[in-house]
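In structure tokens, one chain follows: the form predicted alone.
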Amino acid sequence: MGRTLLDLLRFNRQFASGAALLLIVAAYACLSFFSPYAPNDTYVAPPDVPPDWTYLMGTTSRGQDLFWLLSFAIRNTLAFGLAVAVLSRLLALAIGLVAGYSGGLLDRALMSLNDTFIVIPLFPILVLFYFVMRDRMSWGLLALMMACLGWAYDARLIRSVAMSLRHREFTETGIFSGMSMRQILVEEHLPYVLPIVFSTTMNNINWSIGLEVTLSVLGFTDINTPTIGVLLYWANQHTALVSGIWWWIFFPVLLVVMTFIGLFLLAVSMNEYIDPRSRLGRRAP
């Protein structure tokens, strides 16, 4: 995997592209370690001041410093999706690969149960989660219910792979070796999934920032925690584009877009190493 990825680097351009993107966002983020405010702080600064020299992206109608802001919601953002990323491709890895490999009863009823998944209505059941929990509702509660209900598209696309696996050489080698199922699916197994893991990861993470910012300015999440979708509400809620304090908006939109872009040529870039008919077209003369 470390080798494709460096492949990836040298070769393709969308993929450097993209990695270039998402390495500015994230020495951003990482530019909260070293604010002087914190996250919550209001009117360290004066309110509505337009970006210039002392203040490089202006400040909000509540006082606070958007540059320093800023850099705690991108990294609560990215965070945020990396972890509901992370958990919803531990279930789909492991439903996946079980059910591949399996076949049989196992199968048809994890794949009855990933089927319910994909036809469940996932927004207004995040807005229903948000009503029953309101009180206690949390950023690592939404990432966990995001992480539950987003596995489901990608278990299926492993699920395939491993069917394919099943039947081969080496799979059957392990079998008669005395390997145990856990030990085939991680050791065998798994090398052949994995970029498609990334490629999935990268349109997860996506997904799962995209609405986690919608959930946010519609005020369905923890507001008290900083990220791009809670400074877009707070805009909102001050009128931000009415009162003409355009870059409380435009700063925070720009460096979403910058991630999803990243986010969007690795993961197509990704694609195309997974399918050789691509690779086969891009050297077409």
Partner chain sequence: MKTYPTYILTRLGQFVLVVFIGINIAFIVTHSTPIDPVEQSIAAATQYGSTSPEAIALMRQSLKELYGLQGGLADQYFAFWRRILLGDFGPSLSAFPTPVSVLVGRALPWTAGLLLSSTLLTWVLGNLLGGLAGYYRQSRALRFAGILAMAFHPIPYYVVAFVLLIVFGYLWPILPLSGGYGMNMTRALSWGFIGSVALHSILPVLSLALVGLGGWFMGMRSLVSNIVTEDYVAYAELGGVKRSRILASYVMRNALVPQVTGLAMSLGAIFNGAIITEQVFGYPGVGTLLVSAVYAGDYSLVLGITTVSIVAVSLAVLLIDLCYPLIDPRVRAR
Contents of the next structure:
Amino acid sequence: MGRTLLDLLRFNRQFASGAALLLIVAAYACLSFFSPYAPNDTYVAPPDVPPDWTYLMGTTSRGQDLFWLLSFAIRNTLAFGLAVAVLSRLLALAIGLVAGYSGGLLDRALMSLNDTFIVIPLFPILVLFYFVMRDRMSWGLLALMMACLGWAYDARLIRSVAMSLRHREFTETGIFSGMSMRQILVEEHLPYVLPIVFSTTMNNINWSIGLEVTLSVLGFTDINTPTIGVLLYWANQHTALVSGIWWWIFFPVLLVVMTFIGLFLLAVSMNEYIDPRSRLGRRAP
Amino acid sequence: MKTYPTYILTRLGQFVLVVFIGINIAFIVTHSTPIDPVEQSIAAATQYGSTSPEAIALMRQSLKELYGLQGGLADQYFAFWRRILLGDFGPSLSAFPTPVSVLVGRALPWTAGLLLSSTLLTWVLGNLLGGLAGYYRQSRALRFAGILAMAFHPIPYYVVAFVLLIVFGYLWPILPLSGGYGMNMTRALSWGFIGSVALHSILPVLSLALVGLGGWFMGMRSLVSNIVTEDYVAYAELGGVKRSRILASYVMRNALVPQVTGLAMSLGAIFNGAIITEQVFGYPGVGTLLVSAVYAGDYSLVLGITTVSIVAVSLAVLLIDLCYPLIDPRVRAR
Amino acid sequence: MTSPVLAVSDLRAYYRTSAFGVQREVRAVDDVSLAIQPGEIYGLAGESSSGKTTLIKTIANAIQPPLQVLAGSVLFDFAGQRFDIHALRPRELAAIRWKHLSYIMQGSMNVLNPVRRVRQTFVDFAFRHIGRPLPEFLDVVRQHLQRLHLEPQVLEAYPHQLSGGMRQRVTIALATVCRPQFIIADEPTTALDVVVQKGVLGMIHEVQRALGSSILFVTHDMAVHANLSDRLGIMYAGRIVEEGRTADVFRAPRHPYTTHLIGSLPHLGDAAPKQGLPGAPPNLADPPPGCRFHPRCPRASDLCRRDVPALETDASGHRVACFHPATESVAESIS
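Having seen the form predicted alone, the form predicted in complex with the partner chain:
Next comes the full complex, this chain leading.
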């Protein structure tokens, strides 16, 4: 796995540029630990100052230094995406591996459930969730909810890999040597699905950040924890565009788009690496 | 391999399952709140102006059933289902006493129209360009189109819609930004009205298309580059079958089969996108209604929209599934 | 002697790739010459990776990079007209395909478009050559199917509704519906079980006699060649090492490799187990010098390790490329 990543970094331009983009974003998020202000401080700077050498990205109408505020926001946004991805990975792996390994009725039942979660429109449900939770809605709760709803697509991919592993020799050796299903799945099959888990993680982070931004912009989350979406929410509340405070919108959007494209490039290049058929296609154009 | 009736039955079963699980999730979500939702909703809905005590009593009754707070848990559960099966979500709290079903019914055609036109456009265009790009790998123009489609693809609907709003609202104001038709228009079947509707739908459709194109493009391109290595394509080439015929009837036609399945699978996500886009452009569909219902604290409306969305999307998926055998004569289980 | 319908001379086709800056050259077809007469079934034999498939790809002009034709020519003679298949423009090539030159492919499972009815495939391949309105064209197809003892209803079926053997029969009908002068058959029976295989071979033989076409029949299965081909060419490592009338080749193989191929066929009453040929076919990216068979040859001499033996023709038209060809008695003793 480590060597694969290194190879991709050296030979795949898409992968390298995706990694570079994410590295910039991550480094910027780390700056938040050195911020002179607390994330929720307001009126610590003169309001509505355009970008200059003192305030690199200008200040907001709430008197916040956008440079530092944004570093908090992107950190929280990235952490949110990671949290959803890790939690939903656990679900997707468990369901995908078990369904692919056991086959038969259990597989059919799990995949039926899986397709259900793929089809159900999640956005109205998340809005309903916010509606009944209101002020109790928190960053962690939303992450948990989204993880519970967003595992299905990847579970399907993992299952298809697990199915192909089921009839391989080492699986049968494992069965005959008395390994339990859990042991076989964790010790034998997990390493094979890791590459695909990696690429789906990138896509899943993209998906969850996208939904988080959307919900936050509408004010359907905890608006006191700064994330990219919450930042845009406040900008909208202060009609930043109309009053010409473009930097309040521009920098958050720029940063989050960099994140999206970075993650996407990693996922695409990784996918191409995994799928032997597309590699075949590359060799004989 | 399955026979056609078995296939239809499986798909119908899946449809029932989706609706069943979806509604149950809605039930669980509404019961996960620790606060008393009925009194809170009524307080929120009646905080402005004076509402008659009878109206409040009616609201309370309908809300209690909708939240499923009357009787034991089993009673609550069945009362909830009865309301949903009848499509009776009671009166809207924010537009009292208009029933929720009327409000949703008024908004649904807009959303359906937006979804249908944008999805059709995106799917057809994405598959066409992606297919060509997979077949003519050397073409520079197609490669460029691919990069462009991929650049927009990972960005969420909201951000793209928002950027379009900025571009066409503030930087280059040539298109109407908000609403479904001109303010001074009367709703009638006239060319003027239809033109106005079309003009107002450009930006929402464009933002949905920009995000959606990349996915179909990339999917089709990789499908096609796999299919050109299949025996039947090589054989048709040896048979001197016309290139255009090979591309259309052999390559694209076979690649379309998984893309139809893909359309059914991604309908839920596309619906999410449409809802969000509507809100950005103030389009008079379900999405705008949902967001304003949340702002107005209108529980009945939020719940009504959520359940109608679940049923509508799974119905659309069922329709695609039923058409699938037309595309794939093999009709086998996915 | 009449003029041959196919004349291949000094054909050389290599796979040329460059990966990570390293040039690689696989010499799949090296200096191959052969001629096929009208109405003749020419069998081409050899193990996998001997260059058979590349040779017929080159003959059919189904050349895709990295495969390149470096030298030689492939000339067809259809109805007195000469065609250099590598010099034709795409339009001219399309005009010949299926009308004069058709193809029965390996792996009959997937050669028919899975989402279209069989009828559509017949229309795509043959309609433009028959030159009749569609209903009449379909009548022609139906009559042709009946001649080949196939139900006309197969036209309305999708490929997945037909059995493997049936699909192969349909493919043969498809390849012969335009009455082509030349048919290339690439392992058409390999994927079929023995009983079906027999039926399919019978069908090919029958239709070939009815149409008077020539067939270039490629398979590694020597038993099939013994039953079907008029003449037989043996390929080893990109070269033809022996060629002659099938009966002659089987009765008195001259090249040690041919001797081995024929010796590996089972005979009733065999007591001793068959001897395998030691070693593996050479890597065509780096073939051995001299005769390419010498590392595995029981009769190899220093001469074989140094020089390439030429394909010499004897008085009866039998050709062999060997410095130490077997006489009939030697061949007997080995097999």
